[in-house]
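Okay, so here's just one chain, in structure tokens, the form predicted on its own.
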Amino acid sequence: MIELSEARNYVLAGCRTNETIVVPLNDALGCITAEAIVAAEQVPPFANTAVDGYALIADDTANVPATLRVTGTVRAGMSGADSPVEPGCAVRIMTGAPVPPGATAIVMVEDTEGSPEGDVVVVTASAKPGQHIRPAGDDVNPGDPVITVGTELTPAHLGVLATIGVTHIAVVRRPIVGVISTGDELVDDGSPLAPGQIRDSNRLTLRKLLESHGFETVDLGLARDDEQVIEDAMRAGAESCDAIVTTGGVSMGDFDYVKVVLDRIGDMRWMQIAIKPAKPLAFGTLTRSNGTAVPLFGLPGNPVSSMVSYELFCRPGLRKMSGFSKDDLDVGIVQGVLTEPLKRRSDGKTHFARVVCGWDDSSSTYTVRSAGAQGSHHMAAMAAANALAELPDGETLAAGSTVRVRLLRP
């Protein structure tokens, strides 16, 4: 067996960062930026009001109640220049509207009395200069750095870019991932099972995992146990995808057509890793017709093992291809405290227990408990889990022990 760190380093070394492309903002969510963005305009572009109310001269409200004559109205999208504020007067104004010339403050409607349509307004609270006015450039000014290279674009980032007029941005292209299942024993059409058959759940599970993490997927289908069929599917996947994920046929002693084919057409390493579950892993590359190397992840066939292997190897490798830095390849690593014992025995392996992780406000700690049965075929417990607890080699961990936890979802 090899250590987890060695296997991960080998996988990551075979995953190269994709090229840079320019995409519309609408398609950039979750991408890693390949350029820095500097603002060319100010935000907001003009002084505007933060509230509905009246624009006025703050000194006119030194003594309240103060009765002022209403001389105009400014709504969002209008020019305030047509409704200047003079001493003893006020202008009705709506949130986001430009502050008219002469105004030094805004009072909220709640601090006034009188009809909104009336010619006068009674101000009941004194205003301070600048009150409720958002100055031009209060958020961003020309020359301000807005986005740096290597930023994972969130909805807020896209909103900032939109406010300064950016419509396209250079990012690292996210990989397209093909997923394939092989085996005569697998069925995926919902039909009654014949003796010896099982339902193919891994392909759907892995595709949805990939998609939930921002990767585009291609369903390469279910290939029967025929070398030519498997080779055709693998070669087609290499031509159309940036990476390929398969499940099954990677254990020691397996005689599997996938091994035969990949040993012939790929550059593969078949590994036995000192972890449980997900001990077997195959990783290597297929070569496209243009000479490009396409990473191939051969994950175990047991459903829980395939998901654990995906989190430990496949997802970090694909994040590297997407442009994430080496410090951001793993997601959601926290320290948690066991609320109950987690059973295990010393076997030279690191165990990844399926657990439920929560937050305890009183102690400001993450809490960890078992999600149920820990067999590599127990998908019900995997579905109940929201995290994997990393248990070092040794005996049962007692309640109160601190463990490293990998969050699977928020």
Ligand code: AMP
Second form
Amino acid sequence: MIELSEARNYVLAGCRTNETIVVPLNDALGCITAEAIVAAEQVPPFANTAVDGYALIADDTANVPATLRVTGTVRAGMSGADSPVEPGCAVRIMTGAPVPPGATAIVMVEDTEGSPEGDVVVVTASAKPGQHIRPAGDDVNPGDPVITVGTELTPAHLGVLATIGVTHIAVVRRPIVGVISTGDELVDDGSPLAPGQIRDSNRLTLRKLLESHGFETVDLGLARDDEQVIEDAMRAGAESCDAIVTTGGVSMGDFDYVKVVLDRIGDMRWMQIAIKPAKPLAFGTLTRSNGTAVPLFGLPGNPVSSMVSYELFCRPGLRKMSGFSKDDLDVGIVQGVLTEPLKRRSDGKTHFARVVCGWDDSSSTYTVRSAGAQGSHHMAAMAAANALAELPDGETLAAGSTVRVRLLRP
Ligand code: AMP
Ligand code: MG
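The form predicted in complex with this ligand, contrasted with the form predicted on its own above:
Complete assembly follows, chain above in first position.
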């Protein structure tokens, strides 16, 4: 058995960062930026009002109530130029509208009396100069750095880019991932199970996991134990995908053709890792016809193992391919406190227990309890879990122990 860290380093070394592409903002959410963006425009582009009310000269409201003549209206989208504010006068103004020439403050409707359509307004609270005015460039000015290289684009980032008139951005292309399930026992068409058969659940689970993490997937199908079928599926994947994920056929006792085929057409390392579940892992590359090396993750077939292996190896590797920095390959790692003992025996392995993790406001800690049965085939408990708790080698951890937790749904 090798250590988890050795397996991870091996996998990560085999995952290279993808090339840079320019995409419309609409396609950039979650991508890592490959260029810095410096603002070329001012935001807001003109001084405007933060409230609905009246634009006026602050000095005219030194003594309240102050009665002012209403000489015009400016709405958002209008130019304020046609409605200058003269002494003793006010201009009705709506949120976002340009502050008309001459005005030095805005008074909110709530601090006035009089009908909204009337010729006069009575101001009941004195205005300070500049009140409720958002000056031009209050948010962003030309030359301001807005986005740095290596930023994971959030909706707010896209919003600020749209605000300054940027429509496209250079990002690291995210990998397209092909998923294959292997095993003669699998059925994937809903037909009744013959003796010894089980239903293929891994392919759907892994594809949806990948998609929920922002990766496009390709369904490469179910490859039964036939050398040619497996080879065709693998080769098709290497042509059309940036990475391939397979499940099944990688454990010690396996006599599947997966090993035979991958050893023949790929450059694979077969690992036994000191973790439970997900001890077996195959990782290596297939070579596309144009010479590109395509990483292949051979995950174990047990459903829980395949998901744990995905979290520990695939997801970090694919994040590296997507341009995330080496310190940002794991997601949602927190410390939690056990509210009940988590059973285990010393066996030389780190265990990843399926747990329910919650936030306790009164103690400001994450609490952790078992999600149920801990076998690598116990998918019901996996589905009930929202996190994996890392239990170092040793005996049962007592209630109150602190553990490292990997949140599956942060
Ligand atoms: P293997 O890794 O091929 O030795 O499979 C280990 C266990 O996982 C066996 O019980 C398989 O039947 C089961 N298994 C393999 N592939 C899948 C799959 N795609 N969906 C559900 N169970 C699977
Ligand atoms: Mg098998």
